[in-house]
Structures are given as C-alpha cells and as structure tokens.
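Let's start with one chain on its own, the form predicted alone, as structure tokens.
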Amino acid sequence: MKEEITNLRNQAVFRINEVGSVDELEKLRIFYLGRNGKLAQYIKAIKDAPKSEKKSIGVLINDTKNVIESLITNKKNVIKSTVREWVDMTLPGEQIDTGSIHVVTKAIDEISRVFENIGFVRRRYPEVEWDYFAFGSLNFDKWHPARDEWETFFVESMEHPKYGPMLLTPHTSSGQIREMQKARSRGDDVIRMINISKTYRRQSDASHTPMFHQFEGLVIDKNLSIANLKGTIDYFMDSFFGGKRKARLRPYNFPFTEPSFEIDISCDICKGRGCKLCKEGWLELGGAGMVHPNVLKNGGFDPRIYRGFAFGWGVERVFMMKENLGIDDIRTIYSTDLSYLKQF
C-alpha cells in the first residue's frame, strides 16, 4: 500500500503542475482529496493493513495530503495572477455611494469664517468639565437651577477637591475662564475668541436636543461698550442670514454678564406670524452681554481697567433659521434619513 500511495502522490504532483485552469484544479482536488477521493479510500483500507504498518501508512497518507493541498493552493494563485478577467467596457458603471460633510459641520465652518473675518481666533475647550469652570467661576449662585441634576448631566462619583463635581458642559461659556487664564499666563491683555463645541442639557423638543453645539464669543479689551457687542452681532446677522432678517436684543438676566440680553431673530418658518417652533414670531438664538466684573476677576483681569462682552448661541438653531431652509424641528438635523440630509 505504501508504494501505491507514493505513486499516487507523484501522479498528483505531475497532473497539478500541468493543469491550466482553476476549474480543472478543482476537479483534481475532488479526485484526490474529496470525501470519496483516492486518499479517502486508502484511509478506509488502513484497517486491513498489518498492525506493524498502520502507523507508518497513516503518516504517509497525511504527508501526501499536505503536499497535494499545498500544490493546489500555489497553483491556484499562479493561475489567478496570470489570467485576466474579461470586462465588458460598454456596461454602465456601478454607482458608489460617497459620504458628505454633515450640515452641522458646514454651519460651524461658515460661522468660523464670519468671525475670523473680524479678528476672532478659534478655540476649543473640554466637553467634560468641572463645576467651577461651568458655574462657580461664572458667578452662578450655589443653588442656581442650572446646577440641578434635572438640568445638567453630572458624572457620577467624580469630584475635584478644588473645582467640584465633574459634568458634561452645559454651555461653551465654561471656556471663558480657561481662555482668560491662558491669556494672562501668556501676558496677553486682549482676547478675541470664538469657542465652538458640543454642549449637553436635559432638554428635548422642537427647539432643543440633549446634545447640541454652541459657539461662544468672548472679547476683552479696554473701553469696550454695548455698542461693540451690538456691532459684532449685527455683523454676524448680516453675514450669515442676509440683510432681510430682523434681530432684536431683549433684556434678560445671566449670572455671568451685566447687563445681559437674549438675541432673537424673526422666524423663517412662519415669517413672524407664530408657529410651533417660535411660538410668537421670534426665535431665541442665545444670550449675550457685558462680562460681569466677578467673572473678569476670576479670569485674572482687573474690572477697573478691562471690560468685555460675550455671547453664546446654538449652532443648530442658527443654522435652521437660514433663509428658506424650512427646518421646523431641530431634531431632524440629526436624522439618519440620507434622502433628507442630502438636500443640504
């Protein structure tokens, strides 16, 4: 039997080297290695061989199988590398789906360019923040509702001995103190920053999402006034929305600015008549005001010498109010419907 197996291996080597196609190679594999192939027949016949030769016959069969498998694999690779697949060039090509930039990213890029044109420098600060930078340093009272767990996402069991509990930052205003401290460490006494980042709040409706983007503007210099703030806001409104839209500054109260305002824009959905999104014809974009003296002190600036103004607006809200977009629910901006997103 050993001689027969050796002759079978030599035969297989010759036939495999001579074969010219993958189909013929597959036929040889089945002939030698298949369930009912030649080697399978010899395996069944081992039981009839002398006891002293069974082990050596088994080793020879296994070696023969390995040799044939290796030859078939190598020969298949050689055939595939030399055979060119025929292609009908007249057939239409396959449509390949390509990705695109998300609408929020587009809005961020456009907002950044508007402020860069008037000297603002783009910054970015942590989305996971300490209570001190998000609230304490910004003049928030200890019992302010914004510090309640029903408003803010706190990180469980994480607390800094100096800066307090860890949280997901509810506004980009948390970057104000970090920017001021960084400026003072460099010896700078003028700041013109635009900070764009993700923010988190426990809200969800037609004009709110639990995660959204904000852009925070902060300017610090000597002799600033509300006129500088109003001029900056007017410039952005004209650049981003065009000259047809109306905007208003509405007196409000924020702990970190004094005086404070909310910035509203005439609703593009209902053209000022009132709808489910704006309620009364105006949609709030965000807050603004002159930086509170306590905040300036916490950032290392003397409020007797320096003044500042700041504004923080939602990127998604600003984007959905662009002319003729017709987005009446902020949550649809994060839709997974590609047919909807592709229109932007």
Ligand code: FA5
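Numbering follows the first chain given and starts at 1. Here the structure is a predicted model, which is why all the values come from computation and not from measurement. First, how it differs from the form predicted together with the named molecule.
If you fit the larger rigid part between these two forms on its C-alpha atoms, the smaller part is left turned by 27 degrees.
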The other form holds:
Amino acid sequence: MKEEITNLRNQAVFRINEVGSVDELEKLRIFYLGRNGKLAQYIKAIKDAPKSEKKSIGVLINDTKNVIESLITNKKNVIKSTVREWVDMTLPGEQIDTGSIHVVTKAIDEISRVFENIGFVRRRYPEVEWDYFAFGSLNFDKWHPARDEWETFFVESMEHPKYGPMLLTPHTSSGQIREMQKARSRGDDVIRMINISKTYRRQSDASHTPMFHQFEGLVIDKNLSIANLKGTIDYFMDSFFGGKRKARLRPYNFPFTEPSFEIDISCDICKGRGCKLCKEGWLELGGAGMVHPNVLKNGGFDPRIYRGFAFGWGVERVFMMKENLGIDDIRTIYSTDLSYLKQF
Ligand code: FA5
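What's the form predicted together with the named molecule like, now that we've got the form predicted alone?
Below is the entire complex, every chain and molecule, led by the chain shown above.
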C-alpha cells in the first residue's frame, strides 16, 4: 500500500505541474483530496493493513495530502498572476453616487444672500442657552407658557447663578441681547443682524418639528419706524417668493416687541382654500415687531435715543412655501428618503 501511495504522490506532482487553468486544478483537487477521492480511499483501507504498518501508512497519507495541497495552492497563485484579466472597454461605467447640499442648507444660503444684499451681517448664536438670554432679558413673565417644560427642552440640573436654567434655545431671539451687548462692547450703535440658528421645541405635526431653524433679523438705529420693518418684510417676500404670493400682518403679542405682529403667507398647496398644512388658507411664517424699550435697555441701548425692529421666521416654513414644491408635511424635509430629497 505504501508503494501505491508513493506512486500516487508522484503522479499528482506531475499532473499538477502540467495543468494550465484554475478549473483543471480544482478537478485534480477533488480527484486526490475530495471526500471520496484517492487519499480518502487509502484512509478507509488502513483498517485492513497489518497492525505494524498502520501508523507509518497514516503518516505517509498525511504527508502526501500536505504535499498535494501546497502544490495546488502554489500553482493557483502562479496561474492567477500570469492570466491577464480581460476588460471590456465598451461596457458602461459604474454609477458612483455623489452627495449634494441638503435643502435646508440651500434655503439658509439663499436667505443669507437676500439679507446680505441690503447690509445685514450673518450671525449664529448658541443652541444651548441660558434662560436669561432666551426669556428673562426679553421681558418674558416668570410664568409665561413658553417657559413651560412642555414647550422648551431644559437641560437637567444645569443652572447659572446669574442667568438661570440651561435650555435648548427655543427661538433665535435669544441672540438679540447677545448681539446688542457685543455691539456695545465694540462701541457700535447701529445693528443689522441676521441670526440663523437651530432651535428646539417639544412639537411634532404636519407644520412642526422638534428641531427646526429660525432666521432672526434685528435692526437698531435712531429714527426707525414700523415703515422700515414693513419695507424689509416686503423686500424679503419679493426676493424669496418672486412677488406672486400674498402676505398679511396680524396684530399679535410678543413680550419683547411692542407693537407685535405675526406675518402669514397665502398657502401655495391649497391656493387659499384650506388644507392639512395651513387649515385656513394662510400659513404663519413668523413674528415681528418693534423692539420693546426694556429689551433695548437690557442690551445697553437707551430707548429714548434708539429704536429697533425685529422679526423671526422658520427657515423650513419659508422653504416649504416656495411655489410649486407641494410639501404638505414639514417632517418630510428631515426624512432619510433620498429619492424624495433629490427632487429639490
Ligand atoms: C418666535 O419664535 C419669535 N421669537 C419670533 C419673533 C422674533 C417675534 C422677533 C418678534 C420679533 P414663534 O413662536 O411664532 O415666534 O415662531 C416663529 C416661527 O418659527 C413660526 O412662525 C414658524 O415659522 C417657526 N416655527 C415655530 N415652531 C416651529 C416648529 N416646531 N417647527 C417648525 N417651525 C417652527
């Protein structure tokens, strides 16, 4: 049996050396090393060999198996390195997906450009704020509902000795006092700021998301009036919506502006008939008003000399209201459905 196995090994060495393809090599592997291959047959036959030879036959089979295995591996590497891969240059190339700018970032860029064209300076103020900047300095009553835990996200057990509890800023108006203090520390007495930042509230429905963006305009100068505020709003409406949409100012109440307004735009989805998004034909874009004298004082501006106007609107809302976009649920803007987002 030993002689047969040695002959088998010599034969295998010769045949492996002769083959020219990986397929032929695989056939040889199965022939010699497969479950029912030649070596498996000798292993089965060990039981019939004389007792004194069983061990040496086992060692010989094992050696033969190792030799054939390593010869096959080496030959496979040699074949692969010499056979050139054939490339069909006429096949279409592989499509590689490229990233693109998110619609909200595009809207922010466009809004910034519109205001920068009339001399506003882009600002960004903290997302995590102290109560004083978001509410206290803006004339909010201690019990105002916006401070309620159900509207604003508070950061647990974080409290500033002077500025009160820590929170996720619920509106960009929290940048007003910071901007006024910054201007004062530089000795400036004119402000034209456009603060665009992330804001957070406990809200989620067709027209609300828990995280959204606002853009806040703040202008401070001598001799400003409601006419300047109205002119700025009209300019933005024309530049952003192309002059085709109707806007209305509604009297409203914000603690930090007096008088205060809400600005609505005619709904483009239902053309004013009322729908899931707007309910009655108008969609609220945001608030506006003349800066309250107490707020001017808190920011270091004398209300007997200076006037201010401010407005704060939702970026996602104004984007949705662009003509013919047909977005009837604000939450879809933050969906992860790329085929939907690619439309914009
Ligand atoms: C304010 O936040 C005031 N700070 C606006 C302001 C600034 C008034 C300056 C006067 C002077 P309001 O809570 O209405 O107001 O929010 C303003 C706008 O933000 C809304 O009209 C809407 O466009 C957007 N907005 C508010 N909450 C959400 C939300 N959860 N999801 C998406 N957009 C929202």
